[in-house]
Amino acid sequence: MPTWGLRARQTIFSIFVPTGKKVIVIGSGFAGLSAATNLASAGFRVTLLEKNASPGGRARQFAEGGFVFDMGPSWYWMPDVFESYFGRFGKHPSEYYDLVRLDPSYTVVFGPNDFMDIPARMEQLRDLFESLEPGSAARLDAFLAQAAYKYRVGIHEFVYKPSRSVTEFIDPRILVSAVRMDIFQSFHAHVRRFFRNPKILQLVEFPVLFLGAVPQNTPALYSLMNYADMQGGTWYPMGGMHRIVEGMVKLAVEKGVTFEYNQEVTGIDVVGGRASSVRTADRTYEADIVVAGADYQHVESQLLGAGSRSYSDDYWNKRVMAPSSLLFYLGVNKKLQKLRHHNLFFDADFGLHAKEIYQTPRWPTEPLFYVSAPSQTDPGVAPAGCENLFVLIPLAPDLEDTEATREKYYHLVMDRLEKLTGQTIRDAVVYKRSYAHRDFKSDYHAFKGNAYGLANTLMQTAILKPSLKSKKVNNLYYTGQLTVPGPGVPPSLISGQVVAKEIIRELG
């Protein structure tokens, strides 16, 4: 990130004086503890409310039998957006993790005795691309160069503004920053401009996933996750994605940022426009302004009065929501053969699996699926000589959820894990724990049990999500992966900041 960038964004949190206002946040995943540390920097009176008994949201952890699980996330990518996170405060990662890069960054398996090594350095990336497609090489460096240019303005600028009014982009700059960041077509178009191969235009198109989107309906502008991908490098915080949790947790306290756990808000009480407490089953709490880190959708249909709410049921049933997912937690009491930290199994039809999570919701028929072994890096996750296995399978939203289902899936996926990789893994799992729809509604009010929050689809980009500020209550504020700038890690750690840079402009 260029340093005047850093400069900027720290000079705003540190030029206000204790203001004495009482903020109530609820909900400890990253833009919540985001929005929460800068608010206490800037000198708030900042109480974070968690509904369950530990922080993280969607990154909590957990340990059994000497496993130790990352219940969500498992991706570290774009780390200068953690770099410049923890710098706003005079910190760097480095004082709360050890982070380590992944060479190869992962594997993708096309099919029997048909493993793709992805590896870390550039001049072997293009090697592998060449061997695959004569001249994509020099395509590659084409590419990577416009979506370099994409991430520089998309992640240090575009995401960064609120986007509460068409006007925040009308400017010359900007407007000519648009055309080159290709927001108007598809990433599908764009990648074919410059390849061909099948299993380059998979690897290619994969990172828009996380996007909760296929690539025909995602804009190109997409393209800097590629960069971030390519050129930024997947990496791996010692310990599991917990880590960034815990030290995001202790930086919020080093800010004053008081912790409540075991909290779930039950509701939350407007007088005149104005939200002056928010409710949890056994105690009440005083609020001059209150920022919703929850479920936005919940946070409208259960939290508020129906006057209060933005946004209509027909609204959000009209959203297109990220996909669920069925996930397995599992332990093995042996060391596996053919499996790298991240494994994405391309085996099967993609177009078919996106068909059944986007256009004709359905339990899949053959579902693609991703494995992260972690232990492959990190002993310190599994028993010695074991290994620590996050088996996920991409879903759509709202389906039914039950564990006959789930039992099915697992044995389907683990029929194709174990023939792939030329190896037995189901009689030596010590350990296995399940993970789906309606786990992501208990433990998180996740709307129809997403995984994700909202699509980045183009009809969702920008000032067409849900606002960061309530229409209805003038001190709510939302945060999280249904508002601005959407899903993801980083993105929800700039979700933090950017309501915390609106609250302070506004009311502090």
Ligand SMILES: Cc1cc2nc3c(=O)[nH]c(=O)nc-3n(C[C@H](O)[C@H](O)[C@H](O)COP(=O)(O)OP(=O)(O)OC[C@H]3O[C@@H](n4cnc5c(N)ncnc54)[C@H](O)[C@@H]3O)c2cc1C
Second form
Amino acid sequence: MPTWGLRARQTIFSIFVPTGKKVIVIGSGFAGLSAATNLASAGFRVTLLEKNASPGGRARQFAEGGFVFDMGPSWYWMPDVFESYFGRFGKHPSEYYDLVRLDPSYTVVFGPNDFMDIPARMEQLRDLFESLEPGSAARLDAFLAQAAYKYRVGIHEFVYKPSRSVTEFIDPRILVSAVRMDIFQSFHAHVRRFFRNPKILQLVEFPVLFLGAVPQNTPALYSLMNYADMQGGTWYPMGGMHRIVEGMVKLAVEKGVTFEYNQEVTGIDVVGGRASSVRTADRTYEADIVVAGADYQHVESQLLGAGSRSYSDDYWNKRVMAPSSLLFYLGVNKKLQKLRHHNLFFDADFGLHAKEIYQTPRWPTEPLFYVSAPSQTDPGVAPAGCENLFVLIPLAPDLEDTEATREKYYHLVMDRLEKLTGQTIRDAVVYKRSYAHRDFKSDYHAFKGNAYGLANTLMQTAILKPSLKSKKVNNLYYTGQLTVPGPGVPPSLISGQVVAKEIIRELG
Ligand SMILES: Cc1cc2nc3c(=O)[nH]c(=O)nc-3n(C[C@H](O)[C@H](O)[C@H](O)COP(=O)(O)OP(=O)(O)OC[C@H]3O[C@@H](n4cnc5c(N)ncnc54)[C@H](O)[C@@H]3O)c2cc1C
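Shown: the form predicted alone; wanted: the form predicted together with the named molecule:
What follows is the entire complex, opening with the chain shown before.
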């Protein structure tokens, strides 16, 4: 897998110059971990404060009755980004976890007896396209050639930019690329220039859901996600996605980061336009630099005084948030038929569900949903003969979230799951936990109970995102899925690298 020459320019970071400057990083999600490790590696004295008892933020893990549940992300895409992350410290992901490529990559369920395995091999994928729409294999080649270019330039030129000023993008190479990058065309229109078959359209549009917006509002630039899916592949770290977090924490400790858990930051003290210290319930930590990896809106509205906020409440209320989710972690005491590791249930009208997320926010009439069964690949995440299920229903943020509603949707989705796979499941559930808006708010201070941060719409891309540097507090920086480059595990890793680079450039 190419690393697009990233390593060469990253060596700048690796030079250790003990600055003696104290950095407080708030939050141990991927972005906070990445920022902390990069800064410690460059010679800063870094302390990371995390409100929860364990690291990983939305990617925490818990174990119950022999089942091991990843709480959030389950798709491992863009392995080159992880290689690049560990590579800058002279390491490789294989030193921290065993990665396996899934084949089929995932399955899409269009209806009863209409399950479509998506093969990992390109030749088989082309055959699948051709069987659905004659001539589409050649068009897939053309589509992916463009997507490969976008992936290469997007990952190389765009996502590593701090996006603090439009001048960063005034470079003839980037301006020329911008046309080929399809920034101003919608993903929806772009895809329809290549394909007509409804199943192909759903398949090609699905990765955009990771960006938290509908294809109509997503720039065609993001067909780079199709390259990541179809060429880069779907991978799985044995033991679960939390293995990545464990590897990152190990590396951070090696680089000298001090971790303090159960330390919820309750305020950032600002004196003369500079953050001088960070407070928790029982301590005050002096700081030369503060990096907020907690949800941006929470830091602004709860941890800073009104005069130190970059954005108004009105600004935040007008942002398009990525969806929230209703999740079920289920332990099942039998093996299930017809399920793969990743299963997308597209047997309902996506248009209606999308409308109920973005236009007229409400609990969905007939939701699309996703089921991950990592025990199909990994015997370590469930007792022998059992299945580990993670069920995700995307929802509008800020909905009223009650036990009764969660239970209603549990049965609605399980009815469909049982019918579509032709087996009973509920009678074999021996462990069940639900998770939705209320939990996102209480566990992560998530604005409106969002799951994936801010949607990657055209109007919320690059310099149009909340800035990674405070406009009011000179030594306060932000990282994570509400700032650049956006939601997802790889972007969060990159976000931490980008903010560290800015700090080293400005204050190192
Ligand atoms: C259900 C779900 C499924 C997902 N699926 C995928 C997927 O399959 N693939 C993928 O690539 N991405 C996926 N994502 C997105 C991805 O997980 C996130 O984009 C990423 O983990 C965000 O990392 P972060 O560091 O920005 O934020 P977080 O992980 O939220 O980290 C922020 C941290 O700050 C802490 N914090 C908050 N307030 C305070 C405070 N006051 N004091 C101290 N600490 C504080 C929080 O506890 C948390 O640990 C998924 C997300 C969810 C929720």
